[in-house]
Amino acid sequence: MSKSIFYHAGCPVCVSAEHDIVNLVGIDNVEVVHIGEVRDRIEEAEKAGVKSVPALVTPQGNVLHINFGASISDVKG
């Protein structure tokens, strides 16, 4: 992996957590991902090890949890 990965559920939490990731390391160093609206990519976020969201997965693989928006199951439904 070359970029991060933000992923998020379009909360509020999300949202704002999302533009913060986005000034920290610019939109060319990290793919965002709305697992509330491409939900075929639930599945790669669980993978890579995403229990809640937003969450943020470094190039190296490191899940970084951003505050508290929603679990992961609670997104799957």
Second form
There are 2 protein chains.
Amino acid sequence: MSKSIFYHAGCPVCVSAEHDIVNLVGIDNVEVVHIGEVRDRIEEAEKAGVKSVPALVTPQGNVLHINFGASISDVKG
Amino acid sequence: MSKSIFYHAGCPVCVSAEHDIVNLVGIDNVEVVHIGEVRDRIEEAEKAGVKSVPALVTPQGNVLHINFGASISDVKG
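Let me have the form predicted together with another copy of the chain next, following on from the form predicted alone.
The next block holds the full complex; its first chain is the one shown before.
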């Protein structure tokens, strides 16, 4: 995995964080996944260790939970 | 302000996040401030909107609270 993956659920906190992360990391270096819409990637996010969104999974596989928009269980519910 | 500022307090969560952020953003693009040691910058961090560390303040002045190491009040106490 060479790109970071930014998981979000479309909430205002997520959108704001997405803009900041894309500005910082560069649009070419991050894949943005809206797990509220692309629901079959929720399980992938959970396996990566994502507990809440927005979250950034680094190329090294570390999870950075950024601010707090929604818990994964809220997104699933 | 053209650099981001990463505020931390030396805790393991902070150190891990620092490595990730430096890898993602680039060492030349972020100033790292240990507010547990450089205590006269705690007020600056608070004014920027930092509620907990580790946190990244972007060049646009937005605050990204990353994971959760310690609240500012814990660092001050």
